[in-house]
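In the block that follows, a single chain appears as structure tokens, in the form predicted on its own.
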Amino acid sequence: MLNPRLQEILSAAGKVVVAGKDGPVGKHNGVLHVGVDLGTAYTVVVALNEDMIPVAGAYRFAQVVRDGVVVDFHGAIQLVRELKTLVEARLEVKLTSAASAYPPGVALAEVRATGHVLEGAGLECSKLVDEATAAATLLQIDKGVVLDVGGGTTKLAVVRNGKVIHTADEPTGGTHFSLVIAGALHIPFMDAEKKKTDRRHQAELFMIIRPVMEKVGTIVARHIAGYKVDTIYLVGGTARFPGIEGVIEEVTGIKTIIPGDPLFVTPVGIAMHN
């Protein structure tokens, strides 16, 4: 059960996220946290207002990182640079600062690309977190693992008296559902992305793409041998498939739940570092 901060932050995100640019806009004085999720496959730019409730934001499928690294520089700031005119536009306030996030164990050099981009599309790089710990920080947990299953890799906290004290970032995410269900049904790779994303289909490929889900779970269940743990706390894009969360629980033993739409919980707790 979410706590009632939680849910309305999480309810926020979804009503000026999702609704894109004629969704409502939150209430602002003007002071806002920005934060720019540059994911896989997912690219999500969000802005809070001064009590941490998301107030607009904006999202796009594109795939300008790869496991963390940005491979498609220019891509990626032209991007951002669209997603941010998008949310200024709607909140008629220029954005000047942003904090963003990477995976766990991702070169510095690579960071460092991340924070660049940010620069290119006119933000001033405020923070640079890696993503699990950005979930926990919107989540709050006491204790617990986060588990981010985004684009191209599989992230995990794991939380004690409130701190994070273990992270891991493995490959294998929602590009991996794609690739299976691309070679499953002898399909391009952009249909299956959509295929997959399309909830008429999703009970049709649950079993193709089944493995890949029990890979993650071995993954968790793997990296949290040793730890006390009650609960996993399932967020990304990936999680939003139907099914996942008792795939992983099957695997790991261990209740996982899901908080509200799991694609916003990283850029939010991004944002909060801002």
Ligand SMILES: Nc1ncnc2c1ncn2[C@@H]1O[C@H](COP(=O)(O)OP(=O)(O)OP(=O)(O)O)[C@@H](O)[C@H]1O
Second form
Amino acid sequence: MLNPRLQEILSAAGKVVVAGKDGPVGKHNGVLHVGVDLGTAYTVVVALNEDMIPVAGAYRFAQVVRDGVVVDFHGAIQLVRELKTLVEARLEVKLTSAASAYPPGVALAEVRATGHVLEGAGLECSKLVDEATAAATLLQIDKGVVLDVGGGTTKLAVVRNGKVIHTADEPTGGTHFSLVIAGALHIPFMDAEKKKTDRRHQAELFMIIRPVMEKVGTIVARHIAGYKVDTIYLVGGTARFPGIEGVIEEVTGIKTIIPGDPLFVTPVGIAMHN
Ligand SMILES: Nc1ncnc2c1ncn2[C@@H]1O[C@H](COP(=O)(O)OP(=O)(O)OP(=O)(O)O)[C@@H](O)[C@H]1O
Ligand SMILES: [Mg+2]
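Alternate state requested, the form predicted in complex with this ligand (shown: the form predicted on its own):
Next comes the full complex, and the chain you just saw is listed first.
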């Protein structure tokens, strides 16, 4: 059902897009497609080769953008520049242009600010695409719903005959999961964030955050009510939480699948637009 090329791309992304300074190194010759994803939780820079296979990338947890709005302009530029430098060092090339993205529905002025961040970091912004459409570009599905549950928002794209016919986003994402954990356990937000992403604690946290998962399901159900949908493709970092697809499926009544590691689907899809 899931195509092998998609698996190849996501598995390459999992290997070459790294959080620290280390990563596979080797001089790159030829075309590069670069994407910058300014997320609420993670900012990602990823470079693909001419076959759209990820060859290098870097990401970091940072709160420079919230729900598509650049809240720390200089911090965002600094961060993109740092991540770009890491990727350049690995590939021994200069990155000159990149595509970036915004959650569907954000104001044009905010979308422009995203372009300005790239330019401030020394990258020509070749394209700005909405995040749900970017994810759909990589998944290449013919019909269904692409659901990107990120750090700040839940974004969705309804696809029919290979074309995105409806997009939406709403402010519920992984940050809300962490806030609920922080409140329930009386711990600081960053401790909750760490616990949530630690496999050893996820089973015990499931019941605490299940209501937020249900809320995501309700949001999706509301937005797709007028469309005939038989499959939801769940991506975004929050889709890494074990069991979330079952809750979305239960609430919406629609088969929900996670197509490989969901974290880098949107960043890679963005890069495909460069
Ligand atoms: N293993 C994991 N288990 C659960 N949640 C995870 C895991 N890894 C990452 N996350 C969560 O995924 C979220 C980040 O995902 P992603 O990078 O897709 O969002 P973003 O692009 O930064 O945000 P947005 O698109 O909403 O602006 C964070 O809330 C993070 O805590
Ligand atoms: Mg995102």
